[in-house]
Structures are given as C-alpha cells and as structure tokens.
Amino acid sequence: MDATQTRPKRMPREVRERQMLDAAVAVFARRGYRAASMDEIAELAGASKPLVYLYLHSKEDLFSACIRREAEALISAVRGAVDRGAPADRRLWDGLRGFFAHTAAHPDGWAVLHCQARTHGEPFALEVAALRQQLVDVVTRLITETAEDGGCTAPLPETEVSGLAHALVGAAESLAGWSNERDGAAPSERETAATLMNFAWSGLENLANGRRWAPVGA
C-alpha cells in the first residue's frame, strides 16, 4: 500500500486555530490572564505548545485573538437578531434577546470579555472599550428610532440618547454577569431580556410622549 494513503490528513490551519481559541477562552475564563498557561491551553486543544506559539505567536497575542472573536461574536448576534422592518419597540426586545441568549450560550466568551479582559489594562481593555462602542451605537440608533416612531414631537437631545445608550448597555451587561454568575438555575434569556426591557421601556415611552419625571419642588 502507498505510504501517502495511510497518512493521516493534515487538519486545515482554520479549524486547528479554531480549535485552540476555544480552549483558550475556556482557560481564560476559568483561571484568568495572568493563571492561565500555555501548557494547559495547548492540552485542552490537544496540540503542541510549540504549535501554539506558531499559529497564536504569543500568550498576549492569544488573548487579544480571543477577544476580538468573542466580541464579533457578540454583535454579530445582537444585530442578526434585530429585524429592521420590525416596530421600535420590537428592535430592541430582539436587540436584547439576542444579547443575553448569546452570553447565556457563551459564558466563557462573556467571561472573558466582561471580566478577564477589563482587569488587565491596555490593549485588553481597549478592544472591550471596542466593543462597547458598538453595543452602544447599536443601541442609540435603536432608541432614536424609538422616539421617531413613538411620534416624539422634538427631537431627543443627543447627550442625552447617548446617556440613555450607555445606560442600557452597561445594564445589560451588569444582567449578563448575574445571570450567568448565579448558583441557583439561571434565567432564561427571555426572561432576562424581560426584565430588563420592561425597565428600559416604560422610560422611552414616556420620553416619546413627551412625559419627563422631574423631582417635586426642582
């Protein structure tokens, strides 16, 4: 038999990359940036260290590929889960499910974004700042169009939709985090996003309407 038949196939870079990201971001998540060894990382992808410095260079480097992947990952769910043709207050009820049913899906991933990464100072903390930025123009469209569709009779001010974004965005992620940090059976993501939007939305409602609380005697 010729030797080349019984060679086994050599996996395709992508899918060894793949394959050591996702061991990656479960070593991060469970024993932090600076725990978390290379040697464990490479066993749990079942490769060689030496292969894992080849393909991934270094432990920095590693860690800022996993967060650009699981911070892709997150808005990619966010967005493809808003259909655009749908009313304001549907946008962002699918806005929110997608976000909570993928750090549902993920914890390691949002672990890694939410808390690993933020506690380790620049780049880390940059390409979270990132991400952020994103959730949160995401989010600003939404209540815009939110204040249009609820025929708003002036515009909102855009420090304060902005405001409002940051707001919900860091809210959500706070939720995230006790969702999937709760020793107890967690919420489902419905019910979570429920929360969440039953808060938000009685609020965007009364700015559409023209109805703004104000404290007695200001």
The other form holds:
4 protein chains.
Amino acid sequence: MDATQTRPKRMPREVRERQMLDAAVAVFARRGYRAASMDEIAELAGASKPLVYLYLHSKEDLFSACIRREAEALISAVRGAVDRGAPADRRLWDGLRGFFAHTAAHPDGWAVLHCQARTHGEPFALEVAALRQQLVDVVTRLITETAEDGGCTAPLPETEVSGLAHALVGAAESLAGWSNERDGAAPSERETAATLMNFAWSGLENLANGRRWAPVGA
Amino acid sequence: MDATQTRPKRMPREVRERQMLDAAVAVFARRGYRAASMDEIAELAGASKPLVYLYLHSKEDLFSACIRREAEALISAVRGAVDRGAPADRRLWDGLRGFFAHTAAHPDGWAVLHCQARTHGEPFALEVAALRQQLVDVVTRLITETAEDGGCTAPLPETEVSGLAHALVGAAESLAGWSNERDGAAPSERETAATLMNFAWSGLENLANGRRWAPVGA
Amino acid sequence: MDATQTRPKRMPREVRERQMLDAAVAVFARRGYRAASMDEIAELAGASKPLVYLYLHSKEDLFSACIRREAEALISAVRGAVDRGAPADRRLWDGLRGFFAHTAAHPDGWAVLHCQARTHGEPFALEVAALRQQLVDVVTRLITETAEDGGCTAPLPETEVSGLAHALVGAAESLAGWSNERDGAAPSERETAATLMNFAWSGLENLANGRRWAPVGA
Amino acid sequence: MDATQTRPKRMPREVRERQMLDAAVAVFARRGYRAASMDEIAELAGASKPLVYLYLHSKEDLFSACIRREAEALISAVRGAVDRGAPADRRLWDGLRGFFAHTAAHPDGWAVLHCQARTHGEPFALEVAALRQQLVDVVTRLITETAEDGGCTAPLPETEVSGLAHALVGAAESLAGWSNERDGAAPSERETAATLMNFAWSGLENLANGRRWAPVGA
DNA sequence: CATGAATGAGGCTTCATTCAT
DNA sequence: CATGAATGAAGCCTCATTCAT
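Show the same protein again, this time as the form predicted in complex with the DNA rather than the form predicted on its own.
Let's see the whole complex now, leading with the same chain.
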C-alpha cells in the first residue's frame, strides 16, 4: 500500500548484523567506548536495542566484534597489497600504500583500532595488540630481508630490529592520521607512502651497512 | 584535642591542588576519562569530594587541567634538553633523549596525553593537538635546518617537511610506548633515542641531497 | 524430503499442550514465576514460542493452567485414596498417605502449588486458596466425624475445628517438604503418614472428649 | 520560611536504613522478590534510589538484610517469651504464644520469611533454612524433654522426633497464616496457641508412653 | 573547610509478546 | 503451523554533582 513505511524492515540477520557493526564502529570512533551509548548505536543502525542485544549480546561483545572485523580488514588490505616474490623494497612500498589506502578509506575503523581499543582494558587491548603484532611482524621481516638484500655484513641485533619496526609502524600510524586530517588538501595515499618511503629507506640501508649516527661529543 | 588525627591536614591550596592533579592523572591513565570516577580520584588525593569540586569545578575541568599540566611538562622537558646553538643533529638527538626520558619517567602523564586525551571529544583533543603541534613545529625547524646544514640544494616542499615531521613524531611516540611496555628489559632512554636517530638521520640527509627512493616499475 | 528431521513433529493439540504444561511446571518450580522465562519453557517443551502463545495465551494464563492442573491432580489423588464408608480414622490415614505419595511423586507440581503460587498476587493466590480450602474441608469433615465417632459429648466450636484443620494441613505440608529434602534417607510415604497420624490422632480424641491442656499458672 | 518542605529530609544513616528495610519488607511481602521494584521500595522509604544503593548495595543484599533482620526478630521474640526453668509444657506454650504474637504483629516480616525467602534460590533459602532450623531445634528439645517428663520408657527414635518437630513447626506456620487471614474475627494469639497446644500436647504424651495409632487392617 | 546525606539523569540489559513468511 | 525477525516497556545500577552542618 505504502512504500514509505519505515519501521519494521525485515532483513536477514547477516545484513542487520553488518549494519549494526557499521553503526557501532562509527559511534565508538566518535565517542569512545565508554561514552558511546547502545541507544545511539541502535538508532544509527536503524534497529531496536533488543535486537542489537539479541545478535551481539553485550556492549563488550559488540566492541570486540568491531575490533575483530576492522583488524581483519586492515590486515587483509595490507597483505593483499604486497606481491610475495617482489624485492623487499617493493614489498615495503606496496604494503605502505595498502595501509594508507585502507586507513584513508575507513577512518572510523582506523580510529577504533588506533585510538579507542588500546585504551580500554585487557579484553580489547589484547585483540588490538595481536593486530599490531602482525603488522610489526610483517615489517620486521621486511627490515631483515632489506638488510640482507642491501648487503648487510652482520645481522642486526634483535632489539634494534624490533625498535625499528615499531618506529616505522608508529610513523605510518601518525601519517595516516596526518593525511586524514588535512581535509581539502589531503595527500593521496601514494604521496603519503612516498614520504615515508623516502624517509625510511635510506635509513635502513645505512643501518644495514653499519653506518650509524653518533653524537659528536659523546 | 587529639594530635594523632591524620586526615584533615590543613595545607595550602597549591599543594592540595597538586595532589589532586597527581591523583587524577593516575586514575585517568588507569581507567580512561569516562570510567574514572571522581570518588576514586578524591580518595586517592586524600581530599574530600566537595573540596575537589571547589578547586577544580568539574570532571571536565579537572581533565583539562591534567592535560595542560602534563603537556607543559613534556614540552618543557624537550625544550630544556636541547642546547640552542648546537648543530641541528645534536639538537635532534638531545630533544629525542629529553622526550624519551620524560615519557619514561612519567608514564601516567604520557598515557593521558597520548591515549586518553585524543579520544574524548573536542574540548580535550584540541588541547592535545596544540601540544602535538608544538612538538611538530620543533621537529619541522630541525628538519629544515638539517637540510640546510647538509647542503640542500633546493628547499624541500612544505608538505613533505610536514609529513616528515609527523612521521618522526609518530615514530617517537610509538617508541615511547614500546620502551615502556618492555618491563624488565626496558631499553634506556639513550638506546631508544639512538635507535630512532640511526633510522632517521641518514634518511633526512639523503632527502636533503635529493636522493630519493622510487618504485622500480613506476 | 528428509525423514530424519526431528523437530517439527506434528502432534495433536492435546499432547502438545500437556508437554507445554509439563515444561512450564518444571521451569516455574525451579525458577519461580517471575524468573521463569517463556523462552526456556518453550525450549523445554520442544515447541516454538508462538505456538505456546497460541495455545496458552500468556504467561499468566500458562501459570494459572499449571496451578489448576496440579491442584486437580492433587485433590484427585487424595480423594481417590480414601474409601468412603471406612471409619474416620482409617479415612484420615488413607488421605494422608495419598497426599504424601502424590507430593513425593510430583515434587515440581507440589513446589508450584506450595511455594510459588501463593506468593505471586491475587490471580494465582486465589486459585491455590481454593485448593487449600478443599483440603481443609476434607479434613474438617474428618475431624467432625472423628469427634462423633469418639463419643464427643458436645460439638466442637467451629473456629476451633477450622484451626485444627489448618494445623493438620500445615503439618502435612511441612512434612511433605521435610521428607522430600532428606535425600538418601527419605522416609517412605507410609512412615511420614504414620508420624503425623500418631501425633494427631490422640490429640483429636482427647479434644473430642473434652480433655484439654491448660497452663498451670493461668 | 516554609515548614512543609518535604524533600531533602536529612536524617542519620541509622534511621534511614531502618526506613528502607521497613519499606523493603513491605514491598517484598506484597510483590515477591522478583516482582518488587527498587523504585517502589525507594519511594515507600521516602528516599531516592541512589541512596538505597549507597546503603544497601544491591537488591540481593537488601533482601538478605530483610531476611536477617526479620529472622532475628522472630527468634528473639520466641526465645524471649519462654522462661528457662519452667516445665516443658509451659515452655512450649509460652514459645507458641510468642511465635503467634510476633507473626501477628509483623505480618509482612512473616510473609517474607515464610513465603518469599524460601522460593528464591540458594543465597536466601540458606538464611531462612538456618532460621527454621533454630525453631526446629527449640521444638525438638521441648519434645525430648516432654517425653522424659511424661515418663517416657524408651527414647523416641531420632527420625520420628525430627518429623514431629517439623510437623509442629509446620502446624504453627500454617496457623499463623490462618489467624492473620481472618480479618475482623482474627483469633487472639492466646486462642491460636491454645488450639495448637490442645492438639499437640496429648499427642506427644501418648507417644511418650508408647501409645500409637495403627491402621486396623494392616 | 571536612563530612556525610542526598539525588536527577542516564546507561546496560532483559522480557513478554507479536508479525511476516 | 514452525520459524526468525522485531520491539515497548521496564528494571537494576552508577555517577557527577550539590547542600547542610
């Protein structure tokens, strides 16, 4: 009779669940975990609160589900961007581009992972730590291989490699935020990646060849 | 009547206020802004709740005061560590050491600035953004001078410099967290700074000299 | 298509309804009226929730139906146990045995009647009161006849008979719980009935003959 | 200015807490544990809900506190009514009068103990079971001594004594309800006690002397 | 000023119950 | 009829915040 009826839209569970996760990611990103209200999430999802609880059980579970979904999406984006078999520098370059492209396309998801999840206690921090560890692992492998390709004479100490990987990931995270904030003149993901690549590549090469900076007076 | 009563120590407002901020920073760092309760803060500060409200007006104001105090302390630590007049590389090195030393010495304050403040809406995010901008400005100046000292032929484009500065700050932030988490085997602030310096310095030098990495097939 | 599907067994309404009542009695006994959930009842009954509502209309109606069914079963058990025409003491003895046998055999039903129904507001309390009144009536008749058989000189005052009946029924109810709780060494319904009968019989006889206890100093 | 101000009545905690317990007992008695709402209790207590939670922590704790208070009051009433040193029959008589007087004076408390507490899961049932056990213990002692005073030749078997005690307590509980329900013509606690005493006393005497009822045909 | 009494507002969660398919 | 989608209403609990003493 009336095509404009809005209320009881029947939809398969799968679809509804995705809408809920979308809404939850948006609200968690905007407000933070504690300040986000299930009311707002439900409303944004176009569903009633009981339905949200029926499908996702609790605020905690909902947040976990968001983290898991976004983390998997990000990892997949990075993994899918690199061509196993390419040389190390190329793989680093491609991985960075994948990372920046994904974070730019999903700013809310990135905000949840980067800003919210780490600040709200064990259950969530652990899941994000697992994601971050995967990123760090990928980068660690690239650094090691890069060092080898670059003719490294002696293997770099493990602690230093770990530190470098964290530095690189931190730089990337920071640049992701930087390029997202510059509305209007946002650099393309290609430019962002180039900036970081220029910065990092020769640093790695130098390290691989034992050339280090040292304070003059010390 | 009774000299053994310990609780209602009369103290000058200045001292009391500092105790309150100390307590607040600790609780905000541990629990997050929303989950922190004024009750817990007052108790940890050893003061009554009405007094907290008398001095600091509201939870929001209290959080802002925390952010401002910690941000100023951090900036001062970095500024105080560098010797104006020293060459650019030395100043970067000293600034990094100051940064890592301070964040390691004040983990709660750093957690509030880095993890909590940015995730809780405009009023706070703005204050933290101002802090970060100051750090970025310092680094930007160093990069520019470094490029000049290194014999840069043409000035680097502004966007790229900004990106580099953000990358460097992000790397530093990430390393601060990394070195704090490694309980037991936490690297000294000197080692952490060295790791980043090794990584960054030659990158900057290369850039200053126009040597850039470029994708092979592009 | 597939003969192995087990769930949607078509069954006559009568059977389904009994299953539902069985499930409801079990759940109400275990959880109480308010804490029992229609979900749990439907699941235990092996039926879908809409069907439960189709047959039994509402939680309230369902509970009422449980009470009615269990009350009728109990009354029937007691009535069926006594042999009209036997002497009064024998009928009391048989009635008690019937009562204890039935409550022991249907602990959930007894729990619903004794524990749950009386504590949940008028609609249910009335139905249980009706049941209890029937029990009291039976007992009242027995007491009166016992008094006559025992050679009662003057009729007992009505209030006293009513009180005695309530005392007897209360004692029986209490013993039903007592014998059900003593897992392992649960006395047979015969022993339980004997305990109460020994206790009650001579009391009634004495009363019938006007012998009463009186406080010494009063 | 206006003596009719009603809202923020300041009162010492002790007083408020008693008002809350009074209100809670009334509401729990009327509605049952689950159906009672903290809103209604708070309103009846003339306090806000947060204050109820501040003092009594949770619905569960509140219910427990009610049970404990009412149980102690009842036990005290019974204990205080009997004169240690009086003969057994006199003590039974006095105890019953104390019991009926107290339950008649505090029908809500009695309802909570007798009807509500036992039907709502372990935490509460245990507390009530402890109370009931105390009553049963008292009665058990009286029965044993009565048997001895009455010239009991051989000690009664333990199970039988336990059964008798439960029967007597059940009868008393039932009579308490009976006399409370008869509004208008409610028998005095003295009459109620007399009814039960007449009923029970000769039964006990007979048992003590080995006279038992036995089915004719068995 | 310290203390303790007090609360409005709001958040998470759960049910009994109903349609559409 | 069985299924699964859907919700209004209500309940427990907590917190930032304020007075009176």
